[in-house]
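Only one chain comes next, encoded as structure tokens, the form predicted on its own.
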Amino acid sequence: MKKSSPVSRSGRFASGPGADVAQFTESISFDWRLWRHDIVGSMSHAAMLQKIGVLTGAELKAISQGLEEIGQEIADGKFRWKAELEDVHMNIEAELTRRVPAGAKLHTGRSRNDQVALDVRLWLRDEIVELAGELRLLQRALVDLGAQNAEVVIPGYTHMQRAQPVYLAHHLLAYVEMLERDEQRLANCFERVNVCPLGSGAIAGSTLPLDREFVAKQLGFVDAKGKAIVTQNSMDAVSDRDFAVEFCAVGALIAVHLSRLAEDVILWVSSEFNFIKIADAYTTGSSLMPQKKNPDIAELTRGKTGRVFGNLMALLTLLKGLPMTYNRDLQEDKERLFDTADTVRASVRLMAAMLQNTTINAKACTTAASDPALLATDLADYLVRKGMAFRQAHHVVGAVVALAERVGKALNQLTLGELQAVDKTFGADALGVFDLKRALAQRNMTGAPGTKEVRRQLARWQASLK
């Protein structure tokens, strides 16, 4: 077995790990993406070490310059990652120490345990901010599509059966509301991510006078008043991955909402519905059937929900039996966390782009929404206004529906005589219930799909999403 670098292997060991062990334990193949956050964290830690007298001003300058140079090389794709150094932290530190002798002092007062906890928190803060912005873009795409087709009415569905008429915009705004809750959950998650663990060491802090609050402020771990936010228990700080689980849980719920939206899109674009048309750039063809135009973006978004769920379950299972504090098992958290962020963000971006390139078939929507059976409940409400109890009115209208089916007529084609044969409460104005515009105009309580209310909600969201 070859001798390992003193940076990655302590003096406790006479030799380095076997090649198979090194391959099994390395994480640089995926945690390299933390490099920016590792460098920023190291710079702040170095500044703190200089503040407490561990580093001189010249040493701090040399370390900072060395880290900046390494960062530039990584950004330019010129840095050579070494699997034998295991992870991003040791790769950067080893290279820094090779270039700058004072780099050997950089690890003073810190462990890879609190270092990785810091890096992941820094990385996840950025991901949350980016994802929140992408959710806003998806909300805008939904609102814009609704506003551009504000007069279009479609059937609303329960149990996948036509239920009552709603404006298309009202249906789309339902997803805007879901995504708004997702953004709120992300904001809440951010608060628990935004806590600085550095200074916790491997388990028990340090005997050195580390200034944890200084580092926290340097790295932006502060509250609304600028007060430093640091972890309060060193053992919890290095083993806590609640924030990762929480993000994956939020990501799973976002994926649920995206999957539901995708399902509607898949139905609407089918020949049976024909409510929408997706631009060619966001569809694919068939290898066999030349007429096919498949909604693959929506289907893949729906399908990727499973892997996001799996990531959450993997993290929960990973953590459930771990004793205090850090255990190497925790290395398995990153791929699950990274994959959730990548998958959810890509799905949000592509769904937004697809909707921006979707047009509405207003004629097909209107034809479907003009089915008078969608207004059967309105006919029951008509009877309620005449003084009938709703349960009785529901029964009466059910009998009217049965009559219409028996005589082969649509509800709005029944005569007054036929209606009154079921119940004398029906008057000459009963058939006016089946005026679709009138029916929608009457639904104007907050949150209803009424004409004025939908316009108000569209305007509210347009103003909010500017």
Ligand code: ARG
The other form holds:
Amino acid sequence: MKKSSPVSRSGRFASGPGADVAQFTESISFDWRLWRHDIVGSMSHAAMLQKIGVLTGAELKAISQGLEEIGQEIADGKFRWKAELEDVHMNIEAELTRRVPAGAKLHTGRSRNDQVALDVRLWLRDEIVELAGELRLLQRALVDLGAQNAEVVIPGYTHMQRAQPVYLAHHLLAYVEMLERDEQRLANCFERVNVCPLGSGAIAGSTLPLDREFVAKQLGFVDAKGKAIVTQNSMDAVSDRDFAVEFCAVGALIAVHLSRLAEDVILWVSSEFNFIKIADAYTTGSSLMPQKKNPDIAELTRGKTGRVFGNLMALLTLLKGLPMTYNRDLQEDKERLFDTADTVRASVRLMAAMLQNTTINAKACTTAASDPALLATDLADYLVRKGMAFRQAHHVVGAVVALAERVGKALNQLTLGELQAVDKTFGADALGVFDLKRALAQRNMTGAPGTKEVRRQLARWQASLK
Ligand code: ARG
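Could I see the form predicted together with the ligand next, after the form predicted on its own?
Entire complex below, previous chain first.
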């Protein structure tokens, strides 16, 4: 049997939990990483307790110094975490109280229920800011790669079949757009994370005149005007984890986008495509086949999407059917949340690094993009310009494609006579359609992969990602 812990287990318990119970219920093995935020939260709470007369100035000073020392020891790796003290909150408070008698007053008007809600919100706020920064770096890497290869054209694909020509930059900028929306979603999620729950107590607030707004302001839970943002219902505040679900959902969508990008990279680096080359340091070899260079960063990024989805599902399931208010089940939120934050951030960072070390094989891209079949739609548009209905033009060009297949020629090798045998509307200028440069120059409406428009979009992103 363990000795009872010095902080939370009061006279009511004859003995501490058994070793198996302690091991089953502890969270210090993973929530230790909230220490920085736990200390900051406690300092603000203590400052508030002094303001309302619960602590003297000397007591506040002793508590603050004690917490600072403990923080330094944790940062230096010298602090001894004790599993029998269950979690990060009790470990820090117990050690503080051992050193500073006034530490016993720190938990006044506070419960671990509002404390853990606070710590996770503080931690997640920082994570969101960091992740948003990493996303911007990935956007930059994509824009840079596009800008450095602004002339390179590749086939665009639908159904994995060659469809129409696009600039490589246009393809890469599609991901920049996705990541931009991810950043917006993160910023939006931040607003709901950025609400201070402290003062909610275990479930029903406190009989003491806590100054919630003071604490919120100290911890930066403020709106654009500097006004404190605090939760408005104590029961909601201690049991709400939607903000964590939201973050995991945003993370899942980021993982989807990364996974799609990873899949493109994996295809492009294959001998069949050969569009790109990844620097050695960002590939791995095979233990058996000496010729192999594998795109493992992209594959793992794609693979890790599974656990990021799993984390979201785990959190949703955790919350479903939980009676009000705090239940110990909620302790299970942290590992899922941490894992999503760590996994997504690492994936974003490594994908950016890999792209910064990727070169484009312009020759292979040009060869693939020179397939005249990519401009079959342009030939239909040519007939439309001559006054033909598009449905009919589509049919006519279909017959032209069939003819080319039959006679074993590429589309642009057909003679005017052969074209006119399919339809008289074709004129001497029809074959000009297969000039790739001209074809791309013509696609200049907003969002199209035309020469001018892609340059404009590149410039726009370069300016906004400065
Ligand atoms: N370790 C707990 C968690 O992560 C902290 C809150 C515990 N509260 C309690 N009343 N047992 O949720």
